[in-house]
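Read the single chain below, which is given as structure tokens and is the form predicted on its own.
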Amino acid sequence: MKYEKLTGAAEYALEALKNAGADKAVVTAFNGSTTEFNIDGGEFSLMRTIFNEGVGVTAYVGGRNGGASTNALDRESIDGAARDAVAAAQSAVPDDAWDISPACEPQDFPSGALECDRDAFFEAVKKLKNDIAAGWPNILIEQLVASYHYGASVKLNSNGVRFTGESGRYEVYLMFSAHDGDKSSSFFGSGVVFTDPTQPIIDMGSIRADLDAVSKQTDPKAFHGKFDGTLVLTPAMFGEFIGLAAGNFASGGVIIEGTSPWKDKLGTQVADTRLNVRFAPLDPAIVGAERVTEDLFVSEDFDFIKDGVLQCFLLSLYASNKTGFDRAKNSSWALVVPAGDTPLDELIAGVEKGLLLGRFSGGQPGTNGDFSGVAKNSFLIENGKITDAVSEIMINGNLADLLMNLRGISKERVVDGASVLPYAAFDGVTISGK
């Protein structure tokens, strides 16, 4: 039986929590492995397989909750974790909003590539290394981490919820820079998640476009002056800015505290009417994403923003009980944004003055959404054309205003296994140099 060992550990842990004094309990027993090989400084440096297993437990006692975990499946270790979780719950502040998911039918969720084809994966990574050397000779791979992840789990709670699942995925993440004599670009990272190691990695995600861009950044120009212009976000940057807005305006903490400018915006327009944002772990383009939420509900795709209108907050069961708003139907960050109707070249051709943002280094936005940071791996856009790579250029704006000032969304989208995102251009951003 595939889950026999994990099921035995999870059932024992649930009983141990009850015996230790828990009113309600949640348990996850898991095991898995990671096979990885690395490239450092352009050469293969590591190949290994590591294994892990353990149990995570959460106890609920008199409106309090506490958690603990162990990296073993034996009964002595589980007993210790159960006692620790109950002790943590007993010392916590009571809050009636804490609860667990209701009973439902048992379900099993297999997903992704459940067997590792190590030989094919190694050959694919070797080919990627050779493709980069041949196509981008001024690029140095500072580090490449290629890994295959397998995991299985049994999740139970004391209401009778029982979910089993296993998933497998390949991941490649590379950090690189461009060099020309004593000149060099800023470092840059690009990654993909996938299930078929026989396909050329160079064609996945935005790796090819990222290498093209960084190879032209060995001699960035200092920018002097300041202007209000158009910020064109690469798909990765678009995802990062959506994440900043979601965390700043719609996450559990800011809704509970009442500090979000969107706290009264549910069902109203918060973005340009052309913007649609979904959290979609079940999308066929998303690899090995969440099938069960952190609160043990079956994950479902949902619209976050539809036609510019805010559809829901990103709330856990606790935050939902605390605020009275609906719980989010998944707890993943599997972002899917539909393509626009403008080719990227036309989008850029319409920009009089702006910046193509490749990487952003900034702090957490203010409560009102004001953001400020340094643009890295970026290019100026002047009179509809991408011109110089620039260094140490600042961008300032407001996230809420940004979403309302959408200029356009590209037809092209990047599918990297973790998200599906287009380029997007926004007006009204302050761009300044030294």
Second form
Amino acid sequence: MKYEKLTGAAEYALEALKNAGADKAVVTAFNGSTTEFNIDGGEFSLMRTIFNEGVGVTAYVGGRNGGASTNALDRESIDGAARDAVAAAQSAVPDDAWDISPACEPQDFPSGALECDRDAFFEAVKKLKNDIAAGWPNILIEQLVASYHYGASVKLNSNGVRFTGESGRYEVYLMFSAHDGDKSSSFFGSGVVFTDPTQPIIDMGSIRADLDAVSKQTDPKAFHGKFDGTLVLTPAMFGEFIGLAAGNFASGGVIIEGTSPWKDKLGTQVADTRLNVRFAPLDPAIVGAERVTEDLFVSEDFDFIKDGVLQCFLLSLYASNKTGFDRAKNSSWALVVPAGDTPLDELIAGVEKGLLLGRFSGGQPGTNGDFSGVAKNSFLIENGKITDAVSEIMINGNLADLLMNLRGISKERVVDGASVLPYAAFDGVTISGK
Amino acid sequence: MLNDIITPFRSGFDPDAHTELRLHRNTRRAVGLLSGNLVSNSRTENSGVSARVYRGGVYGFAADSETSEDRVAAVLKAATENAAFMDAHAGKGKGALPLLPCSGVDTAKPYDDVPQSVMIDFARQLDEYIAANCPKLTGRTISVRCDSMEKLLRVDNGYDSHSLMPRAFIYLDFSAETDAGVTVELYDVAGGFGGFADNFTDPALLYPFVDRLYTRLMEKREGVYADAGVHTCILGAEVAGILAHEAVGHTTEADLVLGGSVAGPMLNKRVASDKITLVDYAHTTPQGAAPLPIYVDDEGTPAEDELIIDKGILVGYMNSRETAEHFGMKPHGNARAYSFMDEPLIRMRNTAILSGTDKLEDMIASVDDGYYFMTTNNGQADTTGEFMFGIPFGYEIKNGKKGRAIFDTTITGVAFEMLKTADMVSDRMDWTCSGMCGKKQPMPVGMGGPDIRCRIMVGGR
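So the form predicted on its own is up there; where is the form predicted together with its partner chain?
So here's everything in the complex, that chain up top.
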């Protein structure tokens, strides 16, 4: 039986928690393996194989909560984790908001590529290396990590919830820079997640576009001056800024504390009416994403922002009980944003002065949403045209304001296995240099 | 403490390859109080065995969380086979690495791994003090984070070792509102090397630390936005530490040099003013024990200090055994792995810009119109040396005097250009070791520095 060892360990752990004094309990037993190839400094450097297994347990004792985990499945280790979790719970502060998910039918969730085709994967990575050398001769791969991950799990709770699942996926993440003599671009990272290792990796996600862009950045010009202009975000940057806004304005911590500027905005407009953001791990374009939430509910896709209106906060069961707002229907970060109606070329052609942002190097925005950071791997946009690659250029703005100042969303979208995102342009960002 | 089950497997090392066999255990303990609510309370154990084999210029690596005799043997076999696969498909035809002196070092000392109740009680007492004495806070978070990394290493050539590195920290994160209703935040961290009980004995000893953070946040409530543009500024010791690590240190890691970093063509050239000397310390600094001492790295290389910038001249890189051979340098023990499932990578240890002779008060008095950036909450740099640091706290300097506090801002520059403008360096320095450096794997690191006067670009409205 596929999950026999994990089921045995999970059931034993659940019993161990009850015997140690837990009145409610949650258990996840898992095992997994990784096969990985590395390229460093443009050359293959390492092959890595990992086997890992373990159990994570959470104990609830009189409204108090404690957790422990160990990467072993023997009974002694499980007993130790159960004792640690119960002891931690007994030391905790009673809080009625802690709870576990209600009973439901057992379900199994297989997804992705469940076997690793090592030789096909290695050949695909080798081809990617050769494709880059042939198509972008000034690009140096600083590091490439190509990995296949398999994982299986059994999740139980003391209400009778029982979920099993296994998933497998291939991932490639490469960091690279462009060089021309002693001149070089900033480094850049591009990644994809997929299930078929026989397909050309070079055609996946935004790898081609990223290589094209970085190969033109070996001689960036230091920017002088300051202006308020338009920020055109690549799909990866758009996802990053949505993530920053979601974390800053809608996550459990800021809603519990009441410090979020969006704390009273549920059901009201927080973004331009053309903006729709979904967290959608079940979208067919998303590979091997979450099927069961961290709180052991079956994951469902949900709208975060619909027609510019905030639909929900990103709350766990605890945060939901604590605040009275609904919990989020999944705990993934599988972002899906519908395409807009403007081709990227037209979006850029409409920009009088701005920046095409390839990478943002900035601190965590303040709770109020103010952000400030350096624009990396970016190009100036002047009179509707992309001009110089630029360095030493900073952007400043406010995330909440930014979402209201949407200029447009592109027709084109990038599908990289982890998200589905278009380009987006926003007005009113302060762009400054030396 | 780890039980040595791996030494008997040394006889199974492939005589034609370099082999490392490592037993490795990480622990983490976390307690989090969010405005008085206990929101995290967990203990994590993560351990296993790994082997790495070098053959023909490529590596094979394998790891398993199970450490039975059968699994250790299987890990050794898998690493050997992975090296053979890579050698056959992408080998570079290189010979063996230069031999190292052979010996053994055991620096692992047990520490008191306290139960959760001790950390929770401590955090609750601290929280009660904050709730009673910091009335204008709108939010407060106390995070207790303890971790440890224990390694038992057996190598075919070099130093065998047994090490244990525990750390314990308490992070305070405060938020308040300005009169205009805008949230401002500030955080600080206390703690260092050792277990929780080594670092924290009485919550009352942290009350001055709480008071200082609250006072600073109240000043920040009345703060002003920094003016965008290039200014003469003083980077506080904490900011200089992250500058040493992020903007210079990473560019001089030899694997990133091979990946095209700006330090490649700059070796033996001037990259900073002659006021700047930068060292990656192994285990002992001029002030005493390094924050996170390393005696042997995970390739079996005995750890020594690495002089990187000597009075403004770039003179060295941080190396693994393989990159040291490539560059004709001596490895000084920079190859480290974070968990049992990680291969050693070139990592910094305790990286610092050395102190100078100037007094901080003289440095402030010398600035007509600039800023004193005291703390940082984030730092990134790339292989060009262009860096960005988030500045959550600092002051204006007007006519040689500290002025109003500033709101969050960001500073940026190109390290090897900006450091040439460093014309005053203070005679004091601070160290921190709460950071976790990210480079494929996380890694605890120490960093330090003095106050530095320089020209730097400031983000602002």
